[in-house]
Structure formats: C-alpha cells, structure tokens
Partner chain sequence: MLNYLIKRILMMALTLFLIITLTFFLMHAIPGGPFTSEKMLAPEIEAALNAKYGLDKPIWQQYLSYLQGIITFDLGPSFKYPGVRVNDLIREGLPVTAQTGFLAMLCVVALGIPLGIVAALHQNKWQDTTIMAIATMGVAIPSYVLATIALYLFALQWQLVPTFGLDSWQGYILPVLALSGFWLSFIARLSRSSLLEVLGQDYMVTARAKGLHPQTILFKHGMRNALIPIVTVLGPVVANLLTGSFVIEQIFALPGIGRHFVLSISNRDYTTIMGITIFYAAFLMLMILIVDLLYMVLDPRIKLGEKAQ
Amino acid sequence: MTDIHVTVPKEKWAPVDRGAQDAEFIAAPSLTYWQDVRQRMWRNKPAMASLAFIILLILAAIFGPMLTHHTYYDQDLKLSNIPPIFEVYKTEPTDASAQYMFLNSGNFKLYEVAENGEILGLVRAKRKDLMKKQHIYVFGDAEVRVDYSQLPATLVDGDGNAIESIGYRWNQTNWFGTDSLGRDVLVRQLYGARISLTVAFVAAMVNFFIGVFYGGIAGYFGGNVDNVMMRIVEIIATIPLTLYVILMMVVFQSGFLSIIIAIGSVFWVDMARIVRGQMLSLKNQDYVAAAKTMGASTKRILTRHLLPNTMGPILVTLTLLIPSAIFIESFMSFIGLGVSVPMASWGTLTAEAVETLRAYPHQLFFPAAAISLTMFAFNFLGDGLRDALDPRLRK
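Going by the form predicted on its own, give the structure for the sequence I pasted, one chain, nothing else.
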C-alpha cells in the first residue's frame, strides 16, 4: 500500500488571532446555582404558563367576588338555569318599541333581555295551551308563542311563523350563567377556588413544617429513632383518608373543618419519607463531618447544612402533592363529605351539575375545567421545578 503525501504551501495557513478578551467572550457566563435555576425555569414555557395561571387564579379568588354584586348564596328562582350564551330573538309590535327575548329550551321559559345580552327579567305567559303544548305571550299587539310540541322548543308568532333570530349574545348579567337555584355560577366558582386554594395552602404548610422536619430528624439520627418514627408513618399511611374525614365529621360537625384537620394530620407522610431518604444519603458527606468537627449542634447541621441541600426535592414534592390535596377536597365535597350548604366548592358544584347534565351541560363544564386546569398547572410547575433544580441537566 503506497502512502500519499500532500504538500500544502505555508501561505495557505494562518494562525488564529485570539486575545484574552476573546477567551472571555467565548466562555459561558458564570452563574450561581439559583441564577441557573431561574434561567432554566424561564425557558420552560409550560411551567411558566402554569405559574401565571396559578397566580391569576389566586388573585381572582381573592379579589374577584369583591368586584361583583352577586354572592355565592343569593337565590333568584326566576333566573334559574340560565346559560352563559343564548340566542336572542326580536319582535316589533306596532304600538310599542322592539322587544328582545331569549328562550330557555331547558324549562321553556321566556326572558326579556337587552340587545347586548343583559337579562331584564322573566316574562309571564298570558295563557298556556296544554293541548297544543304552547305558551302564549303578548307584547303590545304582537303575540309570541313558545311551541314545545317538538323538541327543541321554538318561538313562533301568532300565525305560526318562526321568529327570526338576531344572533347569539353573551350573558351580561351572569357571565357563567346561573344554577338550578338562580345563583351566579361565576361567583360560586371563585368561592370554590378559595376553598381549594385554602386546602392547597394547608397541605403545603403541613408538608413543610411537619413532613420535612419529621423526615429530617428520622433520617439524621437513624437507628432506633428512625425505626420507631418510620413505623408510626406506616401506621398513619395505612388508614384511608376517607375514614379520617368521616371520624372528623362525627367529632367536629363541620365538613370543611374535617377535611382541613384530616389533611393536616396525615398528608405529610409522603414528604417525610422523601426527606428521610435524602437525609440518609447526605448525612455522610464531608461537609457534614466538617461541621461536626467544628462543634456545630444537631439543630444547626439540620437547618443550615442538610435541609437547604434537600430543598430541590422538597419543592418538587411539595408542588406535586398540592394537586392531590385539591382533588381529595373536591372528591370529598362531591360525595357529600366536604363543605356544607350553601358554601361553594368545586366538588359541590360538580355534584349539583351532574343532576342537570343533560339539560344544562355548561354547569358541569366550569367546575370540571377548573379542577382539571388547576391540577395540570401544579403538575406542569412541579415538572418544571424538577428539571430546573437538577444540576445534571445544566447545559
């Protein structure tokens, strides 16, 4: 095999001129750990969108009910089961101004509305023809009939001709409509958010102040202390949460208080297990041995050296446990073990909407969407924190 040698003239090569400033320009900027976490979190679009949604939800739950004259308990049976969007019809009597109305096809009631969609009130039928399945209304010299002989019900004039629709309008009086008792659904949604966020706050505080320190002490001391403390955790974890809530209801006679106490008494066990595992892996590190050599107390080692180094897993676990607490509260309220009437919760709103699902599906959509979006937001935020806090993913 013959070697081939290629001679390249020296003038074809030139050294790269690189100074000290060029080296600094090429190198990546120096970042602290938390600066790098913030940058990676900012680049995670789903996590940032979830964080923005959670902040908006908190602000809406706190200030939203203050910006409306509706309350979660006021009832107006004349305005029951009104949808958020409805079709508006127009009739023009010769001796009166034009009348705008919409027909609630679920209960065959006719409502007078403004042209922009504001509800003015319920219109009473002049007479009812049960043989022809019609309700007759009179506006000046114009006659309007609600014909429900065939579903869905239709609006016709006195000659039987269909009344022309002028299009759909958004409900300007109740943006999310009303429920079966005429209560504003939007305000009840916001009060339900208060309940769910309160449960989330309690779950977060319990996990942080009980679960973190309980697991930290068990993992740091180890031995018999660890065995006894973990057996207690296993006993608590084996009892179903539903049973806790039922027992609390017997003692305290309050659904929401029972849920708060039940979550506060048992929801920290998962956090304790995770922190214990982190402590077992970190307590043998060199910096812990150095702190012991310098005479640091156990409290100082736990609070200044070990717990700060487990903050990443703690924040991730905390964020991922919050949607579980929200779902537990909603489920308990759905089966009747949650907040008491007339307080509003996403679970109670869902339970009430199931009864009228066929006629008014929108009443189920709003609480179900709120629960789903909130749980998705916390899960996406938890995933984003997990990726941002992991140093192995640093680029």
The other form holds:
Amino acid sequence: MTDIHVTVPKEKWAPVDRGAQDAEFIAAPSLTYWQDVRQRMWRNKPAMASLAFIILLILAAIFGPMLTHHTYYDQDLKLSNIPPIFEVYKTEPTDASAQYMFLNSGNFKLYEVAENGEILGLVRAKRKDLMKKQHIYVFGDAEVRVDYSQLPATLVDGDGNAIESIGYRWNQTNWFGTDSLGRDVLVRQLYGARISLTVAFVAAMVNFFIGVFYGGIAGYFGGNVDNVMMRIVEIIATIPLTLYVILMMVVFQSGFLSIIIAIGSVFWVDMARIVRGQMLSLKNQDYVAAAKTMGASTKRILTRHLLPNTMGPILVTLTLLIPSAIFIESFMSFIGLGVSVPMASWGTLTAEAVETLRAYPHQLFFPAAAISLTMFAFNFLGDGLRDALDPRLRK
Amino acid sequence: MLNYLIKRILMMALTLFLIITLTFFLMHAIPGGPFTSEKMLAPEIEAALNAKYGLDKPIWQQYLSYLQGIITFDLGPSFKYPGVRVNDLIREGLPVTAQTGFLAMLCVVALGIPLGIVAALHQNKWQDTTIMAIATMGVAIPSYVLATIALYLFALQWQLVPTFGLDSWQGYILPVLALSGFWLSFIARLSRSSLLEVLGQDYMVTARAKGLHPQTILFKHGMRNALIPIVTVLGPVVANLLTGSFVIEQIFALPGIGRHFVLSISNRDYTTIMGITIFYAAFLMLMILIVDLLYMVLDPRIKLGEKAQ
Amino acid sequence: MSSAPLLKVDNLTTHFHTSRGDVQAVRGVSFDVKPGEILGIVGESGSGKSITCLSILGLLKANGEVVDGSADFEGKQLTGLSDKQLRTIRGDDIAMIFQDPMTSLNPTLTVGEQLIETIVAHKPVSRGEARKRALELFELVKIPSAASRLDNYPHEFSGGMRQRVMIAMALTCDPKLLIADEPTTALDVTIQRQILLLLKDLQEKLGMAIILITHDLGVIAEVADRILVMYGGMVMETGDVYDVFESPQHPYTTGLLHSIPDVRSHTKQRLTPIPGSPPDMLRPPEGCPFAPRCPHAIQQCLEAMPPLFERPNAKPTVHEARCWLHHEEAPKALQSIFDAPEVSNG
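I would like to compare: after the form predicted on its own, may I see the structure of the form predicted in complex with the partner chain?
Starting with the chain above, the whole complex follows.
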C-alpha cells in the first residue's frame, strides 16, 4: 500500500484528458445471440470434430458407392469371408503359377494374391487328406499344404516345414473384406450408412414437424385445447414406444418405408412437450404482447416471434432425436424387422456379423464401429449445441 | 392421496384399454389370416383352424371375447404352439426376464448414481474425466453391439464366462452388463449434471454457512434434491430395460419373455405378440405409477394430482 | 475505540482462478467490527462486498482462494482454520443470511427441520428440545401461528416470511456476529422495511454485531452505525454513518449519494447516475479503480493506487477515504470539492 506522504510529481495533478479514454469502456464487442452461439460452438472441439465426422459420413454415403464397381448385392461365393488384412506367403514355383497367396484361417481356403494385396482368385486344392487334416496344393513342382490338424491352420511345404510369411497386406480388392456371401463389406457399409442416415433424418424430420405442429397448437391456444391435447400426449407417453414400432413393423411388413413411418409416427411426444412448454412461457412475454398491440396477426406472431425463440431447445431435441432414430432402426433391423434383404443397414450388417462371430469376429468391427461412432458424433454435437444455446452460459 | 391414486388407476385402465384396442385392431389389420402364410395347408384345415380359434366370427365378436379374456387375465392361445397359451409363455419366461431386468436395474441405480456423484465431486479432475469418458461411450454404443463385443471377448476369446444360459452366476454377468450399459452411463451422466446443478444452488451455501457436517450437506441437502430429476427418468428406464431385453435375450440365448416375443414376431404368432405387448404395457404403467409416487415423496413442491410443468 | 474488536479483518485478498486468469475479487480489505455494532458495507454488484464476507467464513466456491491477509475473530485466525474447525464457528458464533430467501432455503425440507438440524449440529440437545427452541425463534422473528408453520415447506411461505425463517435460522445459536448479505434486496419495498426493523430490533435485544451488506444507501442510513464503501474489491471510504453521509470524502461515495432520490427534497432534483461501469477484475486498473469514471480524476489517479487518507473529525470513529485529492500537496482548488456538503438541497 502506498504511503500517504509519498511525493506526487507536479504534472500528475493535471486533470485527466477525457478525450483519450472513454468512461463507457466496453471490454469485448457485443455479439448477437446466434453469433455468440456460433462462436461457442466453434470453440467446442469435440462438437466440431463430430460435425466434421457427420459431414464426411454423409458425403461418403452419397458419393462412395459411385466410385466403385462393387455393388451391395453382387455375390461371389468363391470370395466369401475375406478379411481386410491378411498375411501373405510366397511360394517359389518353377512355372507361371501363383507366387503369392494367403490362407483364410476361418475356412482353410487358399487364395492367390498379388504382392500388393490384390486378390486374384481362389486356388483349387489338388487333394484333400482328411486323415491328416491337410489340403494339398501343387504349384509347378512345389507342394503347399494347409495343415488344419492344429488350430489356427498353418501353411506348410511338402516336407511339413512351415512356410515363412512375407508380412501383412491390406486387401486391395475389398478394402473392408467381404461377407459370408462374398459381397464387398465397404460398399455394404456405405449403403448401410445411406439407409440408416436416411431413416434417421427423415424420421427425425417427421417427428419434428408433428411435434412442432402439435405442441405449437397446444401451447399457443392453451386452455381446453391444451388440456385435451396434453392428456393425449400423456397417454401416448406411457406406451412403450419401442413396442409400438415393433407392432407397426409387424403390421406393415418390414421394409424401408415402413420403418420410416413406424419411427416417424411415435417419437414426436418429447418434441411436442418441449415446443408447448416454450410456447406457454414465451407467449406471456412482453414482446408478444407488444406485437399484439401493434396488430400483428396470429400467423405473424407464430412465425416471426414465437418459433424463432423456441428454436434453441427444438434444435437440441432434434439433434438428439437422430441418434435415437438410428438406434431404433438398427435395433429393428437387428431383430429382423428392418429393411429387407439384400438391402443393408447398420443393424442388419451387425446381425449378419453376429452370425459369423465365431469364425470371423473381424466382420463385427466395421458395422459396430460405424454405428457407435455415429451415435457418439450426434451425442457430442447435441451436447455441444445444448451448451452453446444455453443463455445462462453466456459471458 | 387416495383420490389421486384412484384417479391415476382409472387413467391407467383407460390407457390400457386403448392399448388393447389399438393392438387388437393393428394385429387384425394384417392382410390374410394367421394361417394363410403357411404352405401346404388345405383350405378345409385352415377353415378348421380358424373355427378353432374363433377367427371365423365377426371381428367385433372376436374383440369382445378377447377383452373378456383379458379381464380374467387370460391372453388367449398361441397360434403357433398348439395347446400352449400366451399366459404359459409369459409365466415361463418371466423369472428369467425379471431376474436379469432386476439385476440390471440394480446396476443402473447402485452404480450409476454413485459414479455420477464421484464425478461431480471431482469435477474436471481425473476421476470425472475417466467416468465421463466411459459413460459417454456407454451412451453411444448400442446395447446389442456392446453385448456382441462382450460375448466375443469375455466368452469366446478369453472364456471367462459361459456364452449362454444362466446356470451359474457368471452367466448373469454379460447379459446384465449389456442390458444396463446404456442406462448405467445415462444415469451416471444425469446424476453428475444434476448434482453439479444442485451444488451451485444458494441453499447449499446456506447449509455450509450453518456449519453442518459435509456429509449431511452432501446427502441431506445435495443428493436429496439431485435425485428428483433422476427419479423422473427411472420409469422410462424400466421400460427401456424391458425392450432392451429382446435383443439381449436373443444374443445370450436366454429363455425369457423377450426371446418369446422376438420368436413370435418372426413366427407371425399374432396372439403372442398381442399378449406380450399388453403385458408389458400394463407392467410399465404400474412402474411409472410407482415412480410418480416416489417422486412426490421426494419433492414436496409437487402437489398431489398436478404435475410440475 | 473503547472495546476490543470482535472481528478484525486485515489486508484480506481473494482471487478466483478461472480459465481466463485470476479474478481479483477482493484486494487488500481491512476493517473491524466491534461487539454490538452494525457495520454497513455498501457498493455496486461486483465490488467484492459479498466475497469479503464469504472469504471470512471460508464459504468461497471451489475456485476461490484467500491469497493474502487474515480475519481474526475473538483471537482466532479464521483464514488459517481447517474446514472442521470453521464448522464449529459457522452457524454458531457467526451466522449468515442471504439475499434471496426463495433460493437460500432447501425446497425439499420443512423449515422446522432446517432450523432443528442447525441447533443439533452445534448444541448437545435432543431433537425435541431443538424443536422447542425453533418454535421460540419463530415467535421471536414474529412468524404468525409459529407452531403450525414449522412443518411447512419453504414454498408455502411468502418472500418476507421466508426471510424471517432465514433470520430465525441464523439466530439459532445466539451468534455474536450476524452477516446479512443483501437481506432485503429480493423483497417488496414494504416488506424490506419490516425486515430491516426486525433486524435492528433483534440486534438491540440480543446484543449481537451485524455486518449488513447492501447496495442500498437508504438501508444503511436507517440502521448502520458505521459504513464501509467498497469499489473494485477495495475499501474506498469508511467512517461513522453520519460523517460519511454529511461530508463524503470520496467522489465515488458522492456519486452514490447523488444517485439515490432524496424524499426530503422539495425542489425538483435530478438524479445523477454514475457514468460507466465497474472495472474488469481480471485486469483491474493500476491506479484508483474508480478513476476511469471519476469526474475529478487527475493523472496521478490513473497511475498510482491512492492510500487511505484519514480525515480529521471530532468523533472516536475514524473517517478515511482512498483518494489522491486528500494528499497534503494536492491543490486547494481540487480539494474544495469535498468542502461543501454535496447534497445541498433540502
């Protein structure tokens, strides 16, 4: 603390030059609500990464299948259950026969590959020795045996010595491998993304419109209209909705359209409640009264004053509705009520992978990762949006 | 209190009646009878079957007799298993579903809430970060994916637990884990945010200013208030644990109601689908009633008969 | 200066650690409270008056820390005590009531329970005896039909009644010091006066000291003995309430007095608000915190922190002000702003 007897230089007794500084000093430029929201979204790294992931996923789902000759329905049983990464073995044939090959340890089949990992085809066994549990292949004068007497199966030469592998290669023909019917997993994943995302978005939009419409009417008119409408919502809310989606799928028969209808028609209850709550609290605000006194029409009040101000919570609910729609769709597909074959969704892909879980556990990886990551992304985005839109967090 | 209870039960009965009606007519709106899809069924046999199950009568008569059955707690015969009634299927599956469901619920409450408390009390420290990272994963990974991965790793790969069945206590671990995973994470997240919100309230400062013991402050003042939003979601949690059991019982081959339900769907066994749906709906409404009553005990601001807005 | 102070706060400094840096909420505040006196602390929101009191009782949020200074209560260094030791003082020797009785009472417990738990925490009495004591307190703070209201929940009371409950709760253990943080701000004007008179009345009856935090000078004038004017986390002026009101010695105090209406005035008097806003406590100004808004500021004010200058007066109470214009070398022309009473109408 300064001493009271400190000497003050003479020039310091001059009055402060008010031109130089402003009493109304503002530390930071003031932002509009949406600018502020955008800025806070931008600073939320997990939410932005999630948004980037979702955009990439959508782009991949739209354009990915166009960039390949594989289709989601073409089967090639000779090339079934190929993994995305495999160990390549080199043989030294004297003639022009296969040089590089890999052993599919799930079905003991030998495939000819190029050195870079491109798959050239299935190699036919010369002989099958069921006693010694060996398949014998002949390349020129060299002999290669698949020995499955002990698991995992190994590749040995004619004298029974193990053949050294030249290392792992990424499958260049089918980047994600093939499924049990020899279909390309990557393309089926991308088609699965198309189906899952379309179902989720469309169902979320349908719910959004029904919810906003229903909740908006109930909240805006209030009174008896509100009472009756909310009583109905209460009844619907006590019904386990997943059960109803299941029932509807049973009635409509499984398929793309029915799952959209089924999901779209039952999950609007939350949305309706939120919109109604917002409407009720907002319509008593002074600015709505002000608009009314100035003679604004009901429609104008609804669209210009009430809806924009209910946007925040609605947006958050919508963002969180999408992952639950994705989940329900995959859930339905998983129990056999989703899209019909040969169409694929992430749910059907997971269900298919479960069937081959014991022999080819890797097939579970892609659909499980795809759906989990997408759910992750939408959850992060929704959380981020909720934080960004919360005016209590404004600083 | 009694008035409110009666009102609620009447409301429940009305809802249940609507569900029964809706389910009944939805099931009968499916084109073709339940036996038309079966191949090699001579027309006279189909007619005989229809007559046996009363399907030749006009629809309203079928509806009335179905209602009559429900009043006497009879959900009718299964169309696919001759001589088996839907009641039998439920009675047979109930112990399995109830056991796993109860254990999963126990996990959700007894693990989810404490984990949320620990995270909230160590906000932004490693305990919080770790718990929330796991909980965020738990919310994002669908139950059937979690179940399959767990099944592969713990049962097939490392053989720590049996792959199916509930013959030993180890058999319960994976199904209960997979069933409760999502809601455990959800409740942990909710408990954390709810407790953090409460910890910031003025009355918590008052409690400290009164010189109360920290434990009294945390549990009597903090948790009691933080529990209110948690209790409100417990009703839906029960509902979702039940529907979640459809796939979990399928994956782990548990002979519960959910498995019967999924089987009846692929068998197009309409009476069973209908019966189990109605059974579930009734059960859930009972749960929601219990949760609502619990809610009112916790929050004195809620007047009986009117819900908080 | 007759009796030893009950509470002696010396150079108290409190910071809040945030992601953007340390918020210097309280910067070297010193004052004392004598037994049985009412000290009014006045200042705008964000001036550090509430934080000062929360610091004394160790009730800061997790990111708050007393980085320097001390608070001495009857010879005990409060700032050095563990939470366990502080608990025996909180609610017992020093009690606190808060601004908003709506949010300061736990909504899920009956008010009776909230009183009883405080008594039981500090006194070796049974719950039955505690309940009897709670009933006495309800009658003391004049809650009508007290016996039946003990089992009510906070939401069943009106705002004024809730503040009475808060006061009753603070009085459970006959505190020697009551800290009242804006006790009337959230209440209706008519209720404000009732609560204030109740506080004054209780203070006389029970002989406790009160620290009354407020931004309302009217409240201070009504009940306080001494006043502490805070701005930017520092004491700007302190003195006997009459001295400060009659001849404010700091331009900020003058500004505060000008911004309240004077009902005694018969002429049409304009209210003059103080232009500008309080300083950013993340980066408080180097000089006097009020200088950027001060109509009389000089260069020195912007560059160096003024010390507290004691003003001569006839009373035993010290009258001090933190303003460079009281410096012995200050030109007489500048000092003259303090000479004539600024509130000249009436």
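Throughout, rigid core stands for the largest set of C-alpha atoms superposing within 1.5 Å between the two forms. Numbering follows the first chain given and starts at 1. Owing to the predicted nature of the structure, the values given are computational and were not obtained by experimental measurement.
Novice: Does residue 72 show a Cα shift reaching 2 Å between these two forms after rigid-core superposition?
Specialist: No; that C-alpha moves by less than 2 Å between these two forms.
Novice: Core-aligned, is the CA shift for residue 131 between these two forms 2 angstroms or more?
Specialist: No; residue 131 is a residue whose C-alpha shifts by less than 2 Å between these two forms when the cores are overlaid.
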